[in-house]
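Quick heads-up: it's one chain on its own, the form predicted alone, in structure tokens.
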Amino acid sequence: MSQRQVLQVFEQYQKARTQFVQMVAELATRPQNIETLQNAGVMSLLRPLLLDVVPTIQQTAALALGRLANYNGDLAEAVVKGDILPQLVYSLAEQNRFYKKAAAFVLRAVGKHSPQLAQAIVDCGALDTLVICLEDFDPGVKEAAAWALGYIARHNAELSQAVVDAGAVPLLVLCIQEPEIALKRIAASALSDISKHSPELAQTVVDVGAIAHLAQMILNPDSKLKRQVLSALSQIAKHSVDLAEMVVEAEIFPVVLTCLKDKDDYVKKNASTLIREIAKHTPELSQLIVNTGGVAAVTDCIGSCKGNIRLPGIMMLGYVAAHSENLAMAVIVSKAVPQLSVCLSEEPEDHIKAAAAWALGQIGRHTPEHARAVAVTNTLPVLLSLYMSTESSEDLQTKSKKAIKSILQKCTYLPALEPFLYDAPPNILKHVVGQFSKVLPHDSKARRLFVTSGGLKKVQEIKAGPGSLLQEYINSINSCYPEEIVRYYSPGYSDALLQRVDSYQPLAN
């Protein structure tokens, strides 16, 4: 055989080799070629092709296997069994940078599916390469490690511990003031993984600068970025007040309320969320939101929104108002309370109108006021129907019982009462002939609306046991009218008079 017929040969061999990478890689892109192309056993005909000396396709085997493994847990778990990984993490520190990104995208693709999986990368040691690599002079070879290492900080503590430990963090730092958008969000949400799980993981965000870079960040024109930046200071400030505070004292306020007006649902909800978190600590930090017009801005946000986007909106209004009277009374006066009966009534899912709920209990148990600017939107009788309904989940019911309850203690605006009498069940029952006992006895225009209404009547009717709280109430009720009055509508007068009728002999003239 003549030397150029072996040269033939070499090139058809080569050839065949870039097609069948190629084809492969473009068959993982449609999620209905992965079955057959895993019953095909393609895993273990790409692996030895990772090695191979034509660098194309390493790079377009590596692809393939990221597209095979980012489809499911079994396939990136056939990448860990196929022993692929060590080769990968070798090629990874020596190869150019278009292999690099492909191989970083494998680790990627296996890392994001479990723990198990996570664990496997560390334990092949990935992580020292992978920060090799944000050190690269080509941002999309550190986009790709940021990615790869955001995907396994995620899981867990652990695992973030060990992208911390490998010195991720400052490098993370480095790569969010790079000029590249798409490495500055991916290094965002990487510092964002790493930070949620621990108020330790999240000092160690903090200690290398990252607050003021991230900060900064937060009126880019960029939404995908704004997401990002938003959700790293949010799981930065939900950990501890000295962690919110630092988060506030980089100046985010008032800047980040314009983020409430984006038209990006998720920016909305982001920032929503980081209001939220630093809301949740303490009253000052409540004091100081409400001073920058936090609390109108985040009411005016939910009114602009549906379903999931307003529900850490919901949730801070609840925080602020718990925390004192006065911070309530700045929600009422921002004109959350009817905003928040609207997501009440309107929104589908449970897990938001339990929030609503838990949020309106808040505002409403502080003071008579209070509970009285809940009471007039016509709140409470929305929370009983859903107390009461079987189609509400136990979370609802339970959030609604609790809201009604903190309310009713407090609220003496009787027309918002009078329909409990009728509608509710004994253990609401209770609060409600409670209110009326303490409002009865000080108040005679109310006494005489009470007969007319037929409130004194229902009440009457009510069965409470000997000694009970209720039959106190009751009795502290009826000892308001003269005792003619209260028998007149107590049950059974009226037939006890017909009878007194029948019995009665006119007298002979």
Second form
Amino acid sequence: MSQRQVLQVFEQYQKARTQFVQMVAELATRPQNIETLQNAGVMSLLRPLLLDVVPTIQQTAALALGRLANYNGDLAEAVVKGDILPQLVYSLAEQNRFYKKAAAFVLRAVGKHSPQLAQAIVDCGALDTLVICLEDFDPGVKEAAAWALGYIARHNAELSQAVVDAGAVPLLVLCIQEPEIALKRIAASALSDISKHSPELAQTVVDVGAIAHLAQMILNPDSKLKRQVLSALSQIAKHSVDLAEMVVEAEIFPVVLTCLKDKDDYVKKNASTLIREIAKHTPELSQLIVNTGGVAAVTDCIGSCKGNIRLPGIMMLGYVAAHSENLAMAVIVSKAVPQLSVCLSEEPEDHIKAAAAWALGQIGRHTPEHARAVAVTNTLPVLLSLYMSTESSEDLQTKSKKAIKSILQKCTYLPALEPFLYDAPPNILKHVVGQFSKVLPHDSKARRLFVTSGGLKKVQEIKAGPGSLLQEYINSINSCYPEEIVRYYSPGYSDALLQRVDSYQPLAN
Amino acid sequence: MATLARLQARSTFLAHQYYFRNSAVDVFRKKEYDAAVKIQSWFRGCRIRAYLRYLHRVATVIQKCWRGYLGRQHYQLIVKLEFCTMKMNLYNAMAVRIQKRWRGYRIRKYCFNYFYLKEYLKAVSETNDAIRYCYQGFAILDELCDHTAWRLKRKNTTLFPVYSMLNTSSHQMCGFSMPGNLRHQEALEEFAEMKEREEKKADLEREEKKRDYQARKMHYLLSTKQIPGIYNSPFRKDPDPWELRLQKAKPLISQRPKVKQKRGVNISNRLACTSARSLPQSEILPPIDRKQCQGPFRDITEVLEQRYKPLEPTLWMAEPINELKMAREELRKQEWMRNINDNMFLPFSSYHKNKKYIPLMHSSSKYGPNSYGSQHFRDENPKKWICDKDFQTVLPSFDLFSKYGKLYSKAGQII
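Since the structure above is the form predicted alone, I would like to see how the form predicted in complex with its partner chain looks, so please show that one next.
Below is the entire complex, every chain and molecule, led by the chain shown above.
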């Protein structure tokens, strides 16, 4: 036995290990192999390989583990139960950058599934080492660490607080300023995940000065980065008026409107979400948006996309219009009402229809002028049909009913009200007849038109309980007309008249 | 002495006399005494009463004076108060008038200034136009943004005066917008430039694609080993760039000319299935323009028609089982929606149509028409009946008619 032969055995063993680990890592990329690998006990085999002497094997083993854990929660739990995490965390601080990247990948894959798994990672003390990795020289390592931190912070406020307590936020803000786009993207996403839970967490993100850096990147040509940046800003702005004002003060305003024209749908959605989150707080913020032409941009954005991407824009229009009548008028001037009514009739999904109905109700509830603007686009019949249809969801029904009511109570535009006399149920008919009873006493032309178009006849046909509100309204309408015409149009009058003819005795005989 | 004796003699008499007289007086004494008391009491009573009357009169005078004094005092007070309230009412009414004017003026001037609002809305729509215009990537937005932004800046402060008094944040917002204006424009310009660049890039790409397509189409002009192509002139030092492009391009495979589909019957409407799940849709059908198979086979359209004909349930199956219930529900809902009076509205113009139908005497009498033959076919003599119940009419579906002309068999066909 020569020395060469002896060494050959070791070489063979090492080759075999390398090959095994590489094959497993390769196989783990395909979802259909995962179950077989799990049944073959791959976890217990990979664990010792994490402590291998050869760095390549270590890295590849970590990569394979990460891919397995990425696949589903059970495998991630198996990783946690196999006590692999402490090893990873221990070696995360020691090893080279490739290993760090792979280890951070495992942590991310484990942490993404559930809050419990993320808590297990936190319990292992991984946060401190991940934060140290954020200070690494290599952008890849930073990216992996930021990604893992973001996935941990995503679950709930306590985990986010843990990430913040580990001191990750300043380093994440530094990561945003790095030149690499991917790193920026992931750091922005992590900041968004941290700040979404509570005002305090958002405040910590703001205190580090994240907003200025985020706001600078809105014009970045990379659309995925834009998505994350806009989402982070909207998560910060959603909590309170102060935070929203901070976001606005970063001069985002005419600039963010450009994102509404972006090719990428999610950029559009996130930009509309950001505008919505800002607009919902106070009338002043809404007015700022209106003044910069935000409502027009959002309206165009709604027109240019479909489905769920429209939803934040629709809600934003509703929020702006809800604040005051001037703002609602500005919304009307921006030609948002036809767009909303298109959404109402086009969209297949009930929740979007409900949002559009709500927004229309908010626009039309202020003054007769507003109600008229909504009514001329012929949305009221659509709302009524949504309310009456059995297919629409309960939420949509209540929303459309509320919208119809609030618009009708202000509407004095009689041509839009008239069809409602014919096909509205009694609970809505009440408001329609009420509007007629308010308008007709003061408008002689409308009185005439009301008779000739058959409205008066229809009103006489309505069955109303004695003493009810509806009956009162009908009486007040009847009192605007001479008695003969009311009687002429009341049901059963022809019979009564003919009876009188029968019983009449001519005087000549 | 005699006198004394006489007197003494008379003394007994006197004593008797005295006694008698006294006793006679005694009889009236009580009465007289009572009378005297009465007289005295009456007199004294009169005197006392007169005195009391006097006292009362005096007291009344005093009280009258005092009460009159108090009353006058109170009256003065009331008059003063009344006057005061009257004055205050007047002042209040005047103040209301002044305030009304002032408030109306102020609100009209600062809050709900119609012309101001109109101008504001106009400015907003101008900004909107500017935003819409510049986002289409047309051109410079300087001047458009410039004047509308300036006008809006002015407005920012005043449309919500009440709010801005309440919290200073809006002041801040208005404050920072002035220096921000320049930066906004820079950013927007940057965006426009970016947009332009993107547009240029997209144009280039489109051009490139077009050229690629051209190259694929002209791939046959590529030079071969033997014969140089037209772009590879042997007289030139190096080949045309098109030659290189042609080398890279993949030849365009010429598509087969489309065979005109000749179909006597348009089967597409027959193929439309009633239910999406039950049968395959028409788009996954095999190609129709296949050659006719050799042999004694039926026409392919006929076979396909038979294969993919829609489900034709019998009438009994086609209706839902709870149709009556559903119809009732529908009717009830309609009624609730319509909400119409019970007695009908009958106009004069069609009064003759509303007459009640009066049946013939013949048909309304109970010795009316015989139901045999129209409703039942039972024997008229009840003794011959086997059971009491009427026969039920059952009409089985006539399969021959429903399947007529839809099967291969020509059995049912009448020639």
